[in-house]
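Have a look below at one chain only, the form predicted on its own, in structure tokens format.
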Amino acid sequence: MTDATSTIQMHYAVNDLADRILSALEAAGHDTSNLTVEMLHLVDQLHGGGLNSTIAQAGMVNIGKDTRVFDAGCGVGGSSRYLAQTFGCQIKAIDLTPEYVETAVHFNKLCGLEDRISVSQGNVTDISEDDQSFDLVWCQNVTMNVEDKARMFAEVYRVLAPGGRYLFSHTARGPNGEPHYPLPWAMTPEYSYLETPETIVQSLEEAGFINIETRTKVGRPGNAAIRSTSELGQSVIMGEDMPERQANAVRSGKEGRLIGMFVIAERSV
């Protein structure tokens, strides 16, 4: 394990989690002995703009039954859920956090679908999956963390399918400086890889991505018109400081210092 991996998921590690997601939910006037996933969808968005991101991002592709769903960095699995309840689809999952994993293990089987959705501990940049088995790879806020985005990028193309699609949301470095810190995905800058939407672009490329399409998230990152309707998840998984964090996303969007993508690139058949 490199140094900046270690450091990464000490970032994002939370003791008892499972737990503390539902005492949070218990505690806002939810009946967690009958837990379902729109309940969790309070807690289980880490990213920005919360499910309504998520559904914006999975109406950009076709998703059926019998789509092959890779999701690349899960979190504490919200997405998969969405998703596996939404469209029907099997998915297997991947997070570098074991706290993340262990959590969406137990919130799919309390929901009823570990049959549909399968989690481990994985890192984008070494997927261990065959070659072409999957139809879409799907990934919410994960490149700011990935130093080798050039390895990611193989990774994903490998493993997908011919005429496969990779869909990613991410933040981008903005032309007007460094953002400012500490954001929800780092602290400081040591372990924060920005890139611009130009070099993401040519990077995909370089990987054999064809049919790359990008599009600028309605408003900025952190912007209260794409906020999550709750702002309960962010505190109890993220941190109590998760408030001063998103304000900073916030700020160094409209200053034109991050940008908010959504990304959407084809392998080749």
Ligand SMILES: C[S@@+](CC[C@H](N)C(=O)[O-])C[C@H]1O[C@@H](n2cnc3c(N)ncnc32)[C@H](O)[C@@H]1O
The other form holds:
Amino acid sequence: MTDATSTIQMHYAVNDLADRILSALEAAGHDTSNLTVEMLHLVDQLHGGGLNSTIAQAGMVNIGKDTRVFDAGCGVGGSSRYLAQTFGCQIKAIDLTPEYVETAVHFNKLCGLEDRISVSQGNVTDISEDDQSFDLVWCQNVTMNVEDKARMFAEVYRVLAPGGRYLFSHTARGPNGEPHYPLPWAMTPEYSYLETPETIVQSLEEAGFINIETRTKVGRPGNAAIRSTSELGQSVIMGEDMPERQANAVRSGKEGRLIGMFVIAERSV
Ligand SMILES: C[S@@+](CC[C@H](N)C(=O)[O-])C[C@H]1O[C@@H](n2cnc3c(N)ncnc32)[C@H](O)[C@@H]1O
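Next up, the form predicted in complex with this ligand. The previous block was the form predicted on its own.
Below is the entire complex, every chain and molecule, led by the chain shown above.
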């Protein structure tokens, strides 16, 4: 394991995470003996805009029961559960952080989704899946922690079937200098690997992707059109300093230091 990998795992790792989440939900008045996917969404959306952003992202492509989905960096599995429950699709998911994988597996089972979602520990730069296995590679706010984007894009391209789509949300480097740290994905610049939108598109083209479309993520960082609906939010998992880190992301967006974006790219045949 590289130093960078263990730094990123330590950034996200939390002990007794499932218990911590259930306790927070109970303290907020939810009956966790009848746990639902919706209840978990109050805490399991580890990206700006929360569930609203996930819904917006899912609306950018057609997803059906037969769509084979790969969730590349699933966190505690919130969006995998949203996609599986909403569209009835089969999902394979990976994440770098073992505690998140364990928590995702636990909650998928409690929600009765273990037959539709399988989760394992893995790295998006070295995906343990066969060539051309998926119709959709889904990813939310992972790429800022990945230094070797060329390798990640090559791996995603490899596992996509011809005509398959790579759909990700991402925070890019803006034109006005370094963002303010700490940020949700990194406390310091050492493991925050930001690229401009132009560089991202160029790297995708070099990996072979076609029909690349980028959309500015109206809302975060920068303004409030896509806002989290959760009363509990990411602090339950990511720590009490999340409001400060999220405020830094918003401020950096307003100042043109960060650009929130959605990206869709297609594997050519
Ligand atoms: C901001 S969280 C987003 C989690 C999830 N996609 C979501 O939106 O709820 C970033 C996630 O990326 C994972 N991650 C970072 N680098 C990774 C890599 N190289 N391979 C797989 N997962 C990675 C982290 O463990 C963490 O769960």
